[in-house]
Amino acid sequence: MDALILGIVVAPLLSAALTQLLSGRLGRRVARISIVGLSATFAGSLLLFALTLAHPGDRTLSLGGDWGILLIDPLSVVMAMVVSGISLIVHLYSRRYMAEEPGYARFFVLLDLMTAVLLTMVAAGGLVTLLIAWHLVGVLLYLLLGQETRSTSAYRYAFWTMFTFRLGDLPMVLAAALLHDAFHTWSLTRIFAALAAHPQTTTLGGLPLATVAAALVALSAFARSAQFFTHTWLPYTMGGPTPVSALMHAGIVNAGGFLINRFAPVFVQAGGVLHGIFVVGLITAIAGSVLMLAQNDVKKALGYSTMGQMGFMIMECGVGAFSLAIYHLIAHGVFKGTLFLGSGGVIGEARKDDRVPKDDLYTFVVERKPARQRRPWLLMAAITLAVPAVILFLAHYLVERHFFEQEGAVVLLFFGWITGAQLIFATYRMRSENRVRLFALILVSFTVVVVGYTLVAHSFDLFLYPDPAFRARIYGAAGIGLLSFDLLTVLVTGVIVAGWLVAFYGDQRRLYDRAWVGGLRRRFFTAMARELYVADIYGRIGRRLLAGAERLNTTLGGW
């Protein structure tokens, strides 16, 4: 297995070297070398996954003391399979998509190098190895986003992305320095063992080491996963090649969830940091989902959709569902990568014909005209609230009865209930010739999704964290106390129910036709269209810094 993990990391490097050396002789056919190399890498990752299932247990491969360590554990094996699989799809798609673009061979060399670095990052068993790979991801992404050298906007936002990544790297470097200073080793395995044995270890200023290190790691994860206020690089990198967007949204932006899982033994000792992670993820999920709806560019809308999904992923980490975040990472990677690779065709078709059928769904979604005939409102309200709760409860009760003993798990159920209730509520407002069939199909599909999601998430939990005591400690660290939890539940429930009531009575009493309501809606939409003015604020800060630097240079030059 040691040779296999090393081969998985080295294969893309060899492919990049051969692609560069033979590009002049083979021309466009050089892409075949890159595709063959990635095919071998993906096959090796599948074999490594099968061997890990057959022979569970963590293994380390030292390439030079503490400076170069590769870790073979369930997390690294799953992530290697995901990274190599998505990268192979991107390679296959790019063979024809990039055929008419300049720098064809260079593009595949950079793709191979990015894959190798990502595989090194997910398999890193030492802080030095992790830091080097973490840094190189940003550098290679800058080069890939700036593949079109004639595009000024592409280079501008590629630089902004690298700048954001570099700022996010600083907390990670500081966390590594503090951990090494405390335990005198770069090995992650040894650091985690030492921290578990001495959880009260302090650092600068007498602060708890675990809390400080967890907070610094979380900040790096926020920047890499486009959490709110560090998200502006994500939707503005659409000027790069579509395959790069697919790889970025399907693999690179997910690195924050991976990083938090890698440092799970540290976060177990830092419950307060997990609470902060939950809040940041929640704000990002709401902001990204709302901003997505205000975009008129399909790729930018996908960018904000990714931001919202990353918020959900970070939020899952905040409630202690670390393994669920990895499952979310994989599902989102495959789903969003497919959307980006197909976005060009959608844009092309939309320029000819929007192909939106003028049916009841179109009338409801676009023209906002709800059905004229509805079932009794109280009956529909009861169905809306009760059915998703019953399905979620039974699905999780049958899989794991102790699931309901964790506050974080209940939070996830709560959000699942909200989503399911919102689905049924929206369906109730639609018009349909056969309501019974429509509701039956929705309930069956919702049940299948919930049961499947529950089973897979539980399997991931057992695979990534087989120790039940450690799983209990993760959920315990994310707990907020019964009183706080009850107050938060009542508050959120009240907000949601109030929103539903406003939506229902707003249609009944034509509330939306009033002038002051229309003014509020226009101001809200303006704020969403301007992306909450975050980019404007950053632009103003940047202009003032440049003006200050210019005055400083003028003053120093006069001396």
Contents of the next structure:
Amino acid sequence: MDALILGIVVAPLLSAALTQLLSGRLGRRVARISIVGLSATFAGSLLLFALTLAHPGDRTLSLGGDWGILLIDPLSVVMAMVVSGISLIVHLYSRRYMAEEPGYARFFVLLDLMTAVLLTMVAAGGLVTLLIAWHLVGVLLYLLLGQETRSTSAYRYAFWTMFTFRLGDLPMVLAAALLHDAFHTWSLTRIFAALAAHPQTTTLGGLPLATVAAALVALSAFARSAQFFTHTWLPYTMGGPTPVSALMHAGIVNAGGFLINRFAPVFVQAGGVLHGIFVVGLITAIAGSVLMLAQNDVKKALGYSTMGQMGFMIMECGVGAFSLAIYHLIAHGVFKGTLFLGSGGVIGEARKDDRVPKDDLYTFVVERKPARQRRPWLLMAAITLAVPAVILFLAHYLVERHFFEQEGAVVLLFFGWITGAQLIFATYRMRSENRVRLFALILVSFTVVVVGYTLVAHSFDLFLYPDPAFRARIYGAAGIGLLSFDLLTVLVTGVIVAGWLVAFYGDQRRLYDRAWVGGLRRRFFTAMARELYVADIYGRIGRRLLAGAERLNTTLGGW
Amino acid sequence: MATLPTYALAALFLPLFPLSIVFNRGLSALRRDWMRALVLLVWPQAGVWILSHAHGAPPGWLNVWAALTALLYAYRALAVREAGIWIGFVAVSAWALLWADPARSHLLAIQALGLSLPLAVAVLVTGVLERRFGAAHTALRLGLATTAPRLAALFVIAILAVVATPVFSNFFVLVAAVARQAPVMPAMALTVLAVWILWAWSGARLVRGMVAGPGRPAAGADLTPAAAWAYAVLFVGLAGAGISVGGLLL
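Okay, that is the form predicted on its own; can I get the form predicted together with the partner chain now?
What follows is the whole complex; the chain from before opens it.
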């Protein structure tokens, strides 16, 4: 297994070197080397996964010293499979997609290097190894986004990405420094063992080490996963080649969820940080979703959609559902990767014929004009609220009966209930020739999704965190006390129900036609369309800093 | 050796503002690349040697001065458009960081070397640019990626090396510096991190100015494949040296 994990990391490096060496001789055919290398890596990852299932237990491989360490554990094995699988698909897609582009061989070299670095990152067993890989992901993404070298704007937005990633690297360097200072080792397994043995260890100013380190790691995760205020790079990097967008959205932006999982033994000692993570994730999920709806540019909207998903993934970590976040990042990666890789074909076909029938569904989804038939609405409202709740509770009850004892799980159930209710409510507002059939189809889909999601999430939980006591500790750390939890639940329910009522009565009494409401909506829409002015503010700060540096250089001259 | 004059002399070789003008002017005056590279390697070693002969650790105010010098030059580097001057500014900024790490003085020479190696190699690459295009200035709008792709690749790697990208030696020096200073002098650790991010910003501006944008492929502008491979081997060696420095410091 040791040789296998090393082989998985080294194979893309070798294919990168061979691709560069033979590019002059083989021309466009050089991509085959890269694809063969990645196929071998993916096969190796599958084999490693099978071996880990057959022989459970963590293993480390030291590449020299205390800091060059690779770790074979369920998390690294699952992530290696995901990274190599997605990368292989991107390689296969790029072979033809990039054929007319300049820098064909360079693109595959960078893609191979990125894969090697991502695999090193997920298998890093030492803090320095993790730092190296974490840092290099940002650098390589910068180069991949700047693939179109004639475009200075591509470099501009690639720089935004790199700068945000670099900002996110720095808290992790500090976290590594403090953990190393406390336990005199760079090895993650030793650090986690020492922290479990001495959870009260303190650091700067007598603060708990676990809390400080967890907060710093969380900051790094936020920057990488485009959480609110560090998100501006994500929607603006759509100018890069489509395969890079696919890789970025499927395998890079979700690294925040991986990082929090990797440091799970630190986070179980830092419940307060988990609450903060939940709040940041929640804000990001809401902001990303709202900003997505306000964009006219489809690619930008996709970027904000990813931001919203990342917010939800981070939120899952905040409620203690760590393994669910991993499942989420994989599901989102596959889903969003497919969307990006298919976007070119869809756009091409839509230019000829959009093939959208101008029926009720079109007017509802595109023109946002719901059909006005709502009888018997009271019955529908009851069904809307009751059906998802029944499905969700039954699914979880069948899979894991103790699930309801965990606050984090209840939060997710609540979210699932609201989403399901919204879905059924939307169905009710649509006009259809066969409403029973439409409703039944949606109900079946919802049930399949919920049961599938519950089963898979539970399996992930068992695989990634086999120790039930540790699983309970994660949920325990994320808990906030029964009274606070109940109060919050009531408050959130109240806000949602109030929102629904306002929407309903606003529509009934034509509230939206009034001038002051219209003005308010326009201002809100402008703020959203301008992305809450966050990018503008950053741009202004950057220009001021550059102007200051120029003035300083003019004043000081050659000093 | 008397302490204050020793520090004053050391401040010339591990340059602190305003004594840094001597180094900056001297580096600009040198015309040959190899001489500049040599100066970048030797200059801080002289400072380390002098510092090692001072009695005790430098006083606190000198550490603050050094931190401010590092920040000042990293900040000034943001607006520099000429690659040679930029390397000089980053060098001053990097070497000033060595002042705050007197506890491990036996490794100071290795730290100084770790910071200098990428700078010395970068100065060789910018020398090639100066010979072929007259200057390594962003105002020339070279569009190097199109004009001279091999040279562009080497330039990008050189800049990445200077801004302390893994696995070059200065990356490990900075990580080691933060690891030692964060628990005892958190402000100094934050200074190192601030300097690091400023280098990355200024380096990216330089890359964008030199490499990106439209350019015309010109005969003879690019390196020959053999020369490009020679430089590539040099960078592989530099990365190997980086890992060795990392092994010593971490």
